[in-house]
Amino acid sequence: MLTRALRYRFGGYDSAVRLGDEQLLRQNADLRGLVVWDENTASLLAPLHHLPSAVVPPGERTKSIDTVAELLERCVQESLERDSTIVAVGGGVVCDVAALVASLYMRGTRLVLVPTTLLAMVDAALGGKTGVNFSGYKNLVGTFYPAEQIFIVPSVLDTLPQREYLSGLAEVIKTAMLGDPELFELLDQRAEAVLAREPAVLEELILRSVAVKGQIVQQDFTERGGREWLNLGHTFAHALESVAGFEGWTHGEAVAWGIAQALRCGERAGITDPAYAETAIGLLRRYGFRCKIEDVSPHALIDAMQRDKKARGGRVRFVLQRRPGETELRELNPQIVRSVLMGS
């Protein structure tokens, strides 16, 4: 595979996405520090077990105050300097998490990211946001904090499971829905080579999503303006996995249930186009993603938002959509959101 290669420019920091085979990490073999895998991934990337490496469980249980603490103290015991790299090898749990170790040791070490999860390629990695789930709320804490270099090695998802790979396609759907109608296109026209994970098609649902999310990223990195674009779905997303305890939904799974509400709240508002909601609800259905749900309390996930980091003066804002790549951050009627989700 020819390495592809994407550079940004997010905020003071320079970052670079590049996307290939192994051969990328056999050409930084130099790198000095430590490795955080996961359970799942620390058998992957053979150039990198020469490094010392610290071993997390899998899942979000992993996004803890704990967990960080546990990461500082063992790069310490490595006597880690500021000139050392933390490398994360994984999903989008262990990318946040040694992320944020690597904001926070010495005010900032410095810090490779090897996504090993679809959803972690074309989401999770880029961008500099860090965190960890923090008094039952998803990613509370955190810090923004771009990774030098993302090592992309598509070749590691042929051994996802389905349903981690169909998460990632949702990030996928959000993504071609705000910025990239060729991507949309390709999504629904060629949905059995998506599944299939075809080699070139897989390599480009990253590289377009990569390219959207880093455009909108470049332009407001610390998420005052349009970065919040890209947390469509994520206000409804973020409040069902709080309520279900971080168990029972993939990250995608709430996201994409959470995009059909942030649409069909839009479209009840006099917002969202009503045939583009069809498409759009259709083309998740479509992938198998659940857009109803009926063992949640709807009580419960709207409290859940107040705690939403778009609320402003304890109002929720939301993620909407007119239509395909016109987005826009709204308040809307409480008695919307109710009805919405009482008939969700």
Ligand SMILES: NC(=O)c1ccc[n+]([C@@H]2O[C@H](COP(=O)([O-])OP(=O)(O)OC[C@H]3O[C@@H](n4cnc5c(N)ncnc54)[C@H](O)[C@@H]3O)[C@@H](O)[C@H]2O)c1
The other form holds:
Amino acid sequence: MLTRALRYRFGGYDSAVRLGDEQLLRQNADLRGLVVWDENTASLLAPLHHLPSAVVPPGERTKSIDTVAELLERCVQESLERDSTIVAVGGGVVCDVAALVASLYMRGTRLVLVPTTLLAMVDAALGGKTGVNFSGYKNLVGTFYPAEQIFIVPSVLDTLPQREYLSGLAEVIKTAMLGDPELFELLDQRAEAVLAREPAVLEELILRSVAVKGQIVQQDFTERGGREWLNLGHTFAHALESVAGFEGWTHGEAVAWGIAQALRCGERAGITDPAYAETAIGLLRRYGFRCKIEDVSPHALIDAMQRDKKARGGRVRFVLQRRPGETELRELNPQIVRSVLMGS
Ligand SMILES: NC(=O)c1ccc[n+]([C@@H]2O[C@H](COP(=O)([O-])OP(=O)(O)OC[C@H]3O[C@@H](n4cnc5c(N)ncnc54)[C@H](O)[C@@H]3O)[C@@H](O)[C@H]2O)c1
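Alternate state requested, the form predicted together with the ligand (shown: the form predicted alone):
Full complex below, order starting with the chain above.
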């Protein structure tokens, strides 16, 4: 497979993304440091197996200060130095926690991310947000610390369960809505190939999504204006995750539902073009995402949104779209949000 490369400058950091096969890692076999995997990813990517490694349990619970402390302890045991490399091999959970450790140990070691879920390839590994959950809040504690290198090896997705693959696809759909009409069309026209993970289609999905996110983050690394767009659907999604629990919904399923709510709210507020809302919700449905739920209380969802760490004094700002690629941040009349959530 041909190696494809994209380069970014996020804040003061250079970040290179390379997409290819396992050869990519062989060429970098002189990596010295610690590899962090989870139990489901530790058997992947043989070229990294000779390095000292720390295996963490899979799942969102691993994104904790306790894991950070354990991994820092391992860094000490392995006598890592500032120019040693922490290599994360896993989904968003492993990438987020290992990147936080890399940013803290000796005020920053070198960092390489090897994302192994679609979600981490198209979203979590790029852009430098590290973090763990704290005191009941998702990603409350973290740093901005981009990886020097991100190696994307799409063939590792062969073992990824379909539900996790779909979770990543929700973020791909979001990315297409934000900044790539051709990607939107590809998702629309080639759904079967996308769902079957046809290699050429997969590669295109990943590269196009990385390109959109990379450009947005390059313009606004520390989220002061523009990067918030990447949170399209996320205010609703985080509320759903906190009310319904992380077990019932994958992050992507919650995001897909959240995007549908944002479109409906935007439509009612006279912002979103109704035809666009229909088309985008139709696409989400085509991929099997639930766009409507009856079994979660709208009041509990609104309450959770007001408690969200991004709400300012209980006032929530939503990422809304007028049409493809036209995105804005707005407060919404609570009546509108309530009526959309109640399905009326
Ligand atoms: N830093 C960011 O910018 C950013 C952006 C989006 C999401 N996130 C974070 O990412 C996390 C979600 O990431 P995720 O969806 O990748 O979840 P995850 O890391 O929990 O991975 C999902 C599951 O897939 C397993 N898995 C991973 N790769 C596999 C493979 N190749 N084969 C088989 N199983 C595999 C994992 O062990 C896990 O059980 C959340 O914590 C979210 O906050 C961060």
